[in-house]
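One chain is shown next in structure tokens, namely the form predicted on its own.
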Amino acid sequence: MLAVKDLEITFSEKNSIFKAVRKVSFSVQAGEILGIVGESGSGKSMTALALTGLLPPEAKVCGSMSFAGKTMHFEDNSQWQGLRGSKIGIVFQDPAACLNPLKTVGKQVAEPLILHKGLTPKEAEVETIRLFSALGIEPAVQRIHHYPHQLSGGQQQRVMLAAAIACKPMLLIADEPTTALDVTVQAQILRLLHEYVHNHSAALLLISHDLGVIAQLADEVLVMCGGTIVEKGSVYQIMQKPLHPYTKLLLASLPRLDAPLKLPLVANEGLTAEGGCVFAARCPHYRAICLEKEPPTKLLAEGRQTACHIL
């Protein structure tokens, strides 16, 4: 369904150039939940963006991306706007800053249904009634006419769901969805994602720092570390059986109940990777090579990858 290939996002700032995603490739298909993991600054959210449209007009984006078997341009901002909302949807990860306070959250809804299924105003009321029902917004008749200050944390991010499935998507994007909620509205979160992919055989896309949340619902996994992939397997694999030395200090980072956290915490000050390994400085078990060349990305049995010059 979305494949991407070589993807890579770089910022310009006078006579110096940042390289915020780094030929990134990966896959999905319909029905298949893909993970995408790393602390903040990897490039998962620059990622997402990428691949609806949204990225700041100074990105200066290249590689190829292909959606249902038609060829994309990430220049081409037309393109976007007849898929967004209608063949992907997006689900953000802070709904209070991503709603719009001056309008009720019931036409927030409302508006793909009428732009991009031509259905009337009062068509688009109802199924968004059906919708805000659906996710468990009630009572529904009532919730569609109140504005997202009204709602609750979890309230306001079922709206966003709601909005992002309303036309049912073939592909759901959903960025750090589980983000300031608690435990039992995370897995309420959780579980209504999960019904969506299932019920429609769509694919999702989940991007989290939380392992958690990824260990709950992904089929597969990437590890995103400084805008590249360094890591990518089955969910049982990178939780179970890590390989790269950055996917075990991130998994190490975990905190456990029946046990201490030990992570080591690794400076290796003084040294820089230009052109390197991105996780060099911070690596315990660098050597010369890793300051100096790219690490080839390796393919393993079962399907695994990783990108590391000790593997």
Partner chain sequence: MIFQLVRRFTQTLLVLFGVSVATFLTMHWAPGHPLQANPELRLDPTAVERWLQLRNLDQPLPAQYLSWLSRMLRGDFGQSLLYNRPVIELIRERLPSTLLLTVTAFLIGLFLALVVGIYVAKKQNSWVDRMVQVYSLAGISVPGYWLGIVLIICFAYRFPLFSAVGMRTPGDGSLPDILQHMVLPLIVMVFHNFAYYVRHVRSAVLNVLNLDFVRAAKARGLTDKQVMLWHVLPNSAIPIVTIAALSLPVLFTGAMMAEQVFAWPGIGRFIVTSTMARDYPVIMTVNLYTAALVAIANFLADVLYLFIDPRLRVKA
The other form holds:
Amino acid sequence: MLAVKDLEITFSEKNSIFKAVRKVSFSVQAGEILGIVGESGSGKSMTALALTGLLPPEAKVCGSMSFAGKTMHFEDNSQWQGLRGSKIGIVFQDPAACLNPLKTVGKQVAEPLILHKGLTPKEAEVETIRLFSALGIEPAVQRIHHYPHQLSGGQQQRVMLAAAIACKPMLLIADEPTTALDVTVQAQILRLLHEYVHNHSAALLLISHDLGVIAQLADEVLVMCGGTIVEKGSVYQIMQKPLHPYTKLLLASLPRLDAPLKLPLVANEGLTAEGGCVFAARCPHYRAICLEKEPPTKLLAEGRQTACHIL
Amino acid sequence: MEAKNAGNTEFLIGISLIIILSALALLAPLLAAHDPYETDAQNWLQPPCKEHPFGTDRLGRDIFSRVLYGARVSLAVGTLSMLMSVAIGFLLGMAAGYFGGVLDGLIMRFTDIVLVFPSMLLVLTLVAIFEPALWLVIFVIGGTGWPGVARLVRGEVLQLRTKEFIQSARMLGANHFRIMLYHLLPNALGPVLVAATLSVPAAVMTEAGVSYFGLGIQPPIPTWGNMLRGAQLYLRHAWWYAFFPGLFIFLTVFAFHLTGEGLRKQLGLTRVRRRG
Amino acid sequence: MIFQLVRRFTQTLLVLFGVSVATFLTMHWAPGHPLQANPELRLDPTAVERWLQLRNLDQPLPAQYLSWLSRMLRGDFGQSLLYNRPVIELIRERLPSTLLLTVTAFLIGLFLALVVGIYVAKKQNSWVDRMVQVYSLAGISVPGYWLGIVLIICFAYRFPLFSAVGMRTPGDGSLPDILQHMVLPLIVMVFHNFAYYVRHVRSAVLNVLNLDFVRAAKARGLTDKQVMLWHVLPNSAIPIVTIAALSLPVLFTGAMMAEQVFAWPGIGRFIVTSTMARDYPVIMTVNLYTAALVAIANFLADVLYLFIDPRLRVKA
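With the form predicted on its own already on screen, would you show the form predicted in complex with the partner chain?
Let us now look at the entire complex, which starts with that chain.
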């Protein structure tokens, strides 16, 4: 349903060029949950913003994506306007900052309904109440008149989710949707995301730095590092048989009850891997070739790939 | 988001202008070809020429020389009253923010009271009550220009007061004076520096205005403001008479505004609110 | 909400009280006793006593203050020493022309600043934005009276397009006549106001544009225009209202300069003339009422915030 091809995002300042995302390609099917995992700065949030045409204007984007039978080029920013909020819904990390403090939450959720579905404000209010009840924002009839600061963090994120799914988008993008929330609330939000995908056979792009969150929800997983996809596979393959040293590092950093935490902390000091593998400077197994050549993406099986010289 | 070197150009242009203007003021006796008080009845209202680059005024005095000597007055008023404003504002703001409570309430209401009088009107009134003189103008502008600094410092101190490093300094037994001097002062310095820079042009502008209204520094001492006042009757025939003194007021005020704005951007501060 | 209103109201009352006391004491202690204005009185001790009694000047200071305050509130501002007429009459004659000039300048300046400020905030760091930034610094650096003088030299003498003095041509006073007299003073005031407002509008809008909820609103499919109207501008309103309220003293100073240069028959010129003549009743009345007006404007701005921002309406 969604196929992204050769997405590249660069930021250039006066005399330096920074590639936030380098030639990334992937696809998601309807009813599928694709997890993107990686540390901060790995380019996963930039990817999400690119898919919605919301990158800051100074970013230069190349590549194309085909979505819902249409092929769009990232260079042309005008095509996303009609998709946002109607065909593509987005949930961001910090719900408190993502809600306009001066408008009631009901009004904000009603906006896409009025804009995309052509509902009257009255009809939109009824629909908003229905959405709020479905997402557990109770008592919905009163909640719609509340201002963001009157809600808890979990409730605020539910409101953001309500706005994102109000028009039943085919693609939902959740960028660190639970990072700012308490652990108990995290699970509830994740369950709501899962329910939506399940009930509407929509696709979900779940972006997180937390493998634990990804493991709970995702079907397929992309591991990103330094703006490239270093490994891809089903959630079982990634969790049970990680191939890339970076994925192994991420897994090792998960706290476990049955074994002591052992983090292979490596800093290959003085190494510059300009033009080589993005992970070489921190890789415990790096070789000379890693510093010189970008590792090619090896397709190991259907839906299973990695990019590493050593394997 | 503002780039890292934001404000650099403004700062450099502004500070260069300030240096040039200060040099002109300091070296006035060397640069001025004429005595600013020397009248020459035969050459009155001469347009700019080689002998008198800015022309002569109604008494035949060399406007260029008078503008240079006027720079001394303007910059002296600007700097001295800025120092006074900053000192008063700093002390009151620090006391209000640090001790809080009733003292804070009293100081802030007092600040509000001074703040609701338009500064030009207040200075004009106070100067009118007493005899106009250079020291009085400095004193009055300095004595009324501090509320902005006081509010700013108070705000900074209120923010800093709850920070961990202040708490730990207090735990270690530092007394109030020590905390204010070594912990609060250095941290509030950036915003105060910007406010100080921006209070110079305000003072220069007020002095020039009051002198233009005829209540500031009195002739024959040359100031840009009273030169403009003198020129008012000769606008039709001698554009240079009013043009050059005003141009220098503008350049001076603009230079300090540029510097302040550049500093503000470089320090990454939000806008400092000023009064008119 | 009620609590905050009451709190701000009490603070404003305190400020107004302080303003009146300060004005009263300044007048009381100012050198030059009112008696000296009437030299012949000093010859007769009983006349002096009667004179003092008539003006309550034999009472203790607090009583004098109270009777002075009640007179000020009733509009009895005393006699002008310069014109020998009631101050209230003199002010009433001059207030309309000042209001005409100042309100027009305020509205034009604010309107231009909103349009241009929003535009350049959207085009941050474009060449238009840079030009506006330079202008906004230059505009607040130009002394109003000097700009007025330059305009007079250019457009009243060199190219006689507009009048340089007064508000109307003697014997005329039609609307076009007043308008053409207004042009130059308005340019002087707007040049300064616009510069003052535009930098604040720009930064107010820019600060909001960088907030997360703007991106979230775009993510819901709102167009840039809708985002600006529904989300950005309401949030920029508080700093803009603050600046509009705080600019009252700026406007007053601007009016003083413009009126002085163009001999505009308003309060600004009146206060300058009165200060020159040490006409204390006039000076003190204008001081008291200007300061009170500024205090009240600030209070009203605070009340307005409560309506704009629900976060401030917490119950305490």
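Numbering follows the first chain given and starts at 1. The term rigid core refers to the maximal set of C-alpha atoms that superpose within 1.5 Å between the two forms. No experiment lies behind these values; they were computed from the predicted model shown.
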Check: Cα of residue 288 displaced 2 Å or more between these two forms, core superposed?
Finding: no
Notebook entry, point to check: After a core superposition, would you say residue 301 shifts its C-alpha by at least 2 Å between these two forms?
Noted result: yes
